[in-house]
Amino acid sequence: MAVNRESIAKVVSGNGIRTGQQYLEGLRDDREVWTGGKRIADVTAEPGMGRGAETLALFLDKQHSAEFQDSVTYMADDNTRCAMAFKAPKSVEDIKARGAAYYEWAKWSNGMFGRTPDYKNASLMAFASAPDFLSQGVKGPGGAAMAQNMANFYDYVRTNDKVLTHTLVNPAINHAQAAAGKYSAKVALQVVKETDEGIIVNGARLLATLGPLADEIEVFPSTVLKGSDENIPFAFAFAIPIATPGLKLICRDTYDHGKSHFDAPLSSRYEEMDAVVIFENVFVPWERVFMYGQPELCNQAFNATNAVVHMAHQVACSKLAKSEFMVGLMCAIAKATGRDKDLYTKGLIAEVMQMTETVRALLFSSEAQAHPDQHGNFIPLRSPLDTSRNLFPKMYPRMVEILQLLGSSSLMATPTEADFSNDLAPDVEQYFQLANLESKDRVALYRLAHDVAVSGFGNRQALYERFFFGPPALMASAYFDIYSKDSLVDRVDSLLSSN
């Protein structure tokens, strides 16, 4: 159905919660984004990337019905309607009224479109939260006025319904550097002067997913800064628009070449788009800097302050739709080929189901158990959350692998929307029907499963799976650290020690 964004912009005047039209009116600027050795001069008029500012432009509008609403914005304090990331949850039932929102915007795109605005607007909230940690010592204007520049800053998202991407890691020259918790000055995104203004930075920042189509750019401390003198340059937080002069997107190949819903029904919607980011001497004002100068406090930010919670809280809800989805397809691929009998294949579809209901339970488990926090806001539980990131990267590639296993050769053997409409057409018709399907709805959902399974835009969602939160070993090695194992321990050492 067409959308009336005129009608819709109407309606909605000098609210928080922006319209499709206006988000994409906000891209029409003077961003330097470049890809295939040009630069764009509209990233929403580029092929291959424009309809993925479509989309996030529809999800925008959604946020406008009456059948979404009430599930994925709430009335702020200010009488300002936004949208649900940005509440601050003083409840379980806020919790779980959070967890519901991130779930639909998830099943918007079964989960294959990765950082909706939710992602980032719920680490936000739990910064802005957090003005004691970000008040404590540090260099520039001081750290009473660090915290009040990210309150400044999320009323200002909150409000305007910005649309954030953001940057953590550091390029590394020397792998063992890297691992030490140090930067190369080479590569590395550092300060390179302060003014009384604010501070200039030059260097370079790896992965930002949707940057080129995002209004504002996040840029974080790694939590692997060594906390050290040598490290104070790298060590800083914060926000800037995308159209800054001398930021710079440098975008990888694009997934989305063109082709029909029909022939790519998710790489023509969902391409989301990374790029690596270069700083050239960028100028930073005091009021978009939240941290500065202390590497021993930039490395506890995200656990600190929360928001590492409260974004694997979105991410579970997300990785909830998208292992849906999964069972789904393989479910709908059955049915249709008349394999759903067959014990093999059944067996095979149940280890998906199997994956999917871990993940509604952990999900569960950690809303059920949310808590107040040290900052006066509840939270889930961490420890199934944890559980959750951990186990999916896992999961993911062992879905891909069984769909891949499910539709073996029907993956490539699909011809074209267009071969329905050629001189081919009663072949194609009369050669590719199945026992409980006609031929253009098998080839439909067999394009489908290929774009999940073995295109380029599939394999990049399975690689992004493994690396989500970092590296597997990494995440694995954190878990483990902060695994409540004492009183499991004691329980050991009470038997050995018990007559």
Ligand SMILES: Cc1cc2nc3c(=O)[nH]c(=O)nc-3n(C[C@H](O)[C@H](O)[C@H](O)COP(=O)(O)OP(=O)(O)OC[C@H]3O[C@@H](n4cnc5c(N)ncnc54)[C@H](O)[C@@H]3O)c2cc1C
Second form
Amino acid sequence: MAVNRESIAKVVSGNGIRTGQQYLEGLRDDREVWTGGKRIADVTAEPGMGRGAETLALFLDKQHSAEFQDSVTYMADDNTRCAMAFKAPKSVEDIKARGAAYYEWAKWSNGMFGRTPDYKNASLMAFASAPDFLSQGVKGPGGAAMAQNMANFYDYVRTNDKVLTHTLVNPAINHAQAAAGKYSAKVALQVVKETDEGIIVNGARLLATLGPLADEIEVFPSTVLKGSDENIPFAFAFAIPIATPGLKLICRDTYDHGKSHFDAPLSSRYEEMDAVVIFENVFVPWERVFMYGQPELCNQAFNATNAVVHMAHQVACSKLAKSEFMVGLMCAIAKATGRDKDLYTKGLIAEVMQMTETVRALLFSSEAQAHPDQHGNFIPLRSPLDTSRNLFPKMYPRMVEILQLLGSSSLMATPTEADFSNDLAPDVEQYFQLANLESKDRVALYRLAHDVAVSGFGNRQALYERFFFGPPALMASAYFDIYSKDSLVDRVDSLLSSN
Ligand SMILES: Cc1cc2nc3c(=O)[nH]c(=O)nc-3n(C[C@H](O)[C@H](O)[C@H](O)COP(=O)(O)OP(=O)(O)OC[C@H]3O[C@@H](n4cnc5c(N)ncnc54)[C@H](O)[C@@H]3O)c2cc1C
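Can you swap the form predicted on its own for the form predicted in complex with this ligand?
Every chain and every other molecule in the complex is listed next, the one we just looked at coming first.
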């Protein structure tokens, strides 16, 4: 729903939630973003990038609309209206309210704008709620300062509605080295100097989704570092503005090729952009450092603060919205072709329905069994969310495959919007009709399916779902490790010992 920007600007002064216009203005700074061999002057005006920023601006505007405000924001104790993901949950109801807000945000793009700000905000809330954990970070000026730094950063992001990206993964020139929990000084991000004012870092990180369109970047620990002295320079967590001198973002090719919403319904709206991040002697002030020089502390961070649980909660809500959309799209195709009575077609779509209901059930289970955590908050039950985030990287590519199977050559029979108003119009009107759909509606439907299942945008979505939460093999291995299995083995032992 479009929201009047001018009226919003008058309403919001004093609020923690920003308007889309305020967000866009904030992106017009000195950030160093590169694409296609050139540095971008203004990301909001850049072809292939600006429309993604405009989409996020519209989403931020929705936080102000009467229709959504109560579900996606809350009034904080300091009387500031803030995005719901910042709310520290103190009850099962709070967990459900957070889940409802995540789901609402995701529905605005049907899950196709994956990196909405609530993802990072959920994690920031968890880190700020764990001062006892961060207080173990003793390096840098002032021992417990690290926890206070995090509390200050949380308040800054919360009350200014800043949009965050994050980058966790070091590039590896040798995967055996990386698998052994070590990093190469040639490429990995590391501390090269320490001063009274802060640290200076050099190197690169993979990958910052939304990086060019974010206000701040969290540079947090890559998850598995060997706790040896040689890894101390690679062990830290900090956050800095994207427009920090020496910080460079190198973008992948855009998937928004300037087409109309009719011709490219998703890529014309939801290009969120990914970028490799280069740090060339970047200065990070101490007040923005949250962990420092302690690999073992860094390794525990996402688990010990429960940030991973809150992030997985946001992810499950967003994947539910995305799965539902896939079911809707497939049913629309089946209906249009008259194949909604066909056994084979129904069987394929039923598979996607079952995947969707699996995500829904896991989410329900997790929220319904929310419980107090060690930091005074409530958290959703972790195991169903872990199950969901391990399953979805396999489910989504299968959903895409099923859409290809349903669409077949129709995914290629895609004249453009212009063909309905040029000399070709009579032909496309006649030859692209379906039993239950006029030609233009059929082309619109299959262009949407094309954008999901065939286009560069669609393929990047599948890659994103496979990898954004981490390497699937390592995630599965961690799942195995924390799975509650001893009592199950006991039952086997008990049977065998009764022989
Ligand atoms: C579209 C997209 C967006 C992303 N956005 C972000 C972001 O915003 N922020 C961020 O920090 N990261 C982001 N990532 C990076 C993501 O975290 C990594 O892709 C993921 O952690 C995998 O790491 P890698 O790409 O280095 O792959 P690799 O580690 O090189 O893995 C390649 C393959 O090898 C397998 N593998 C790796 N190690 C082992 C092992 N020890 N044993 C067996 N198999 C193994 C993996 O499962 C994978 O299949 C994004 C990735 C993609 C594709």
